[in-house]
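Only one chain comes next, encoded as structure tokens, the form predicted on its own.
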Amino acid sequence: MSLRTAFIGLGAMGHSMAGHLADRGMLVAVGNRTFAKALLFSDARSVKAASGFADYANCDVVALCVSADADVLENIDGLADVLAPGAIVIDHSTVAVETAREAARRLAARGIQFLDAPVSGGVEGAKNGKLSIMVGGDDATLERARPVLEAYGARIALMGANGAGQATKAVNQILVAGINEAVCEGLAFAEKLGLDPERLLPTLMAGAASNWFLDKRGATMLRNEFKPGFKCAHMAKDLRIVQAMADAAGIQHPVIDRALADYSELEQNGNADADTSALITLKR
């Protein structure tokens, strides 16, 4: 029998994730911070707009892609209040790895299974479902709950226990951050020589200089459209969570402080609902 799924979060990703699910005929409900958002979901895909927690008491599975660790936490504990024992939930949230270990203790005081399963992929990812996905938790959890995930990941892995997920994502983020720098930096050093960028990004990338980035985004940047596939704030919120778990860790960490202090920059000077790519305007 298929799972009865629901999704909580219907933002710029998460409304594609729902959308899949939806197109499986697994989706049973969603929720949103914003009620109206869910509504208009559910008008368009005749499935339950969730007012408050007791909507997912029927679920096999609740998926979650909500802001911050304060919101999944607050999610964990509504849902651990209503899952029935055996039901899973999957958090594709990026939060802190202490904040997936408590979420998944919470849950099992109740019987209730947890993945933390962060994603990576963009919106491109997500409207394709073809995001990867890092998951935290355990194997015989992650198989129960592998045709939610299939619905739109292209890979699926199980990277240890809760909080492997989380701590994958962390190197994930400290990597997109670098190569944004370095894009960023390398397209307006472009700029100033003058270079035709319809010459330069086919051979930039048919090259050793080739990333997901320059592919998605370096078209769009050089012509100041910065539409949000990954907003400025996200990054910058995700790099302070990464920030914090290198402190603990006790390594050097000049490229996370580099692109914190540029993404906040950002964030204050009006454009923390831009995409990553509006980093080329500080470069310049």
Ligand code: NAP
Given for the second form:
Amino acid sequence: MSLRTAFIGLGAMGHSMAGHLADRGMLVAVGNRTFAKALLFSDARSVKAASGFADYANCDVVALCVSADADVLENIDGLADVLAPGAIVIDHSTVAVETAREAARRLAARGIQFLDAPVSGGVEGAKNGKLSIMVGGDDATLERARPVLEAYGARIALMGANGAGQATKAVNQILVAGINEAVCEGLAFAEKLGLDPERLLPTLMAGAASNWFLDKRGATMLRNEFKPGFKCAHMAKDLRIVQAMADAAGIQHPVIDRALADYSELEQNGNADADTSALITLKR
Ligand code: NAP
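Can you swap the form predicted on its own for the form predicted in complex with the named molecule?
Whole complex next, starting from this chain.
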């Protein structure tokens, strides 16, 4: 029998992810902080727009893709009050390892299972249903939740116990932040040299400098288009988490520090909701 699934957080990522669940006939309700977004979705896809946590009470699985740690825990507390023992909550937001473990503890006290399952692949990966999903939790819970994750995941990897998904995402974000720094610095330099983007971008993409960010955001950033995508404020949030983890681990982290300084500046100069490719404006 199909899992009765709800999805909370209909933003750049969640809207498409919830859409894949609706396509598979698994979605029964959606929720969002700004209720109007949930109503729009529910009108388009004939699912319930949840106006309170009671609307999730009959769900087998509730997936979240909200903004930050406090948003996750607020939803965990609401869901803990209404879900039946044996239900599963999956969190796709990027938050701290400790937040994932705390969410698991609060739900376990009510007999509810939890998977931290942050994602990578951007809004394109969410739209195409081709996300890489990094899971923390136990194997039996993942197997029960797998049909939900398969609706939008191309790779679903169990990384360890609760928190291991978020730990993997922290590693992912160091790589993403460093790649973004290099691409934006490189393309700002190319502009100064007067190189033709029509020839530059495919030439770079054909060689060892090829990467997701250059492919998906290279042309738009050269046209000064910074529609998200992935917001600078979310990247700064991620890097604050990662910086604290790297300090605790005792590694040197100049890549994290440079990138966090840049995204903090972008947050302060009015670009918090711009795509991370707005980083090129600083490199110029
Ligand atoms: P987004 O576009 O800002 O969307 C966040 C959505 O969550 C919004 O619709 C927001 O509602 C809703 N929301 C926030 N707090 C809520 C709460 N307490 N209760 C209910 N709904 C709430 O963000 P996004 O880009 O989809 O990213 C979501 C999460 O995934 C973040 O943790 C981000 O770091 C992570 N992520 C993003 C990407 C990406 O490429 N965009 C990739 C991987 C991971 P409102 O309508 O009220 O704002």
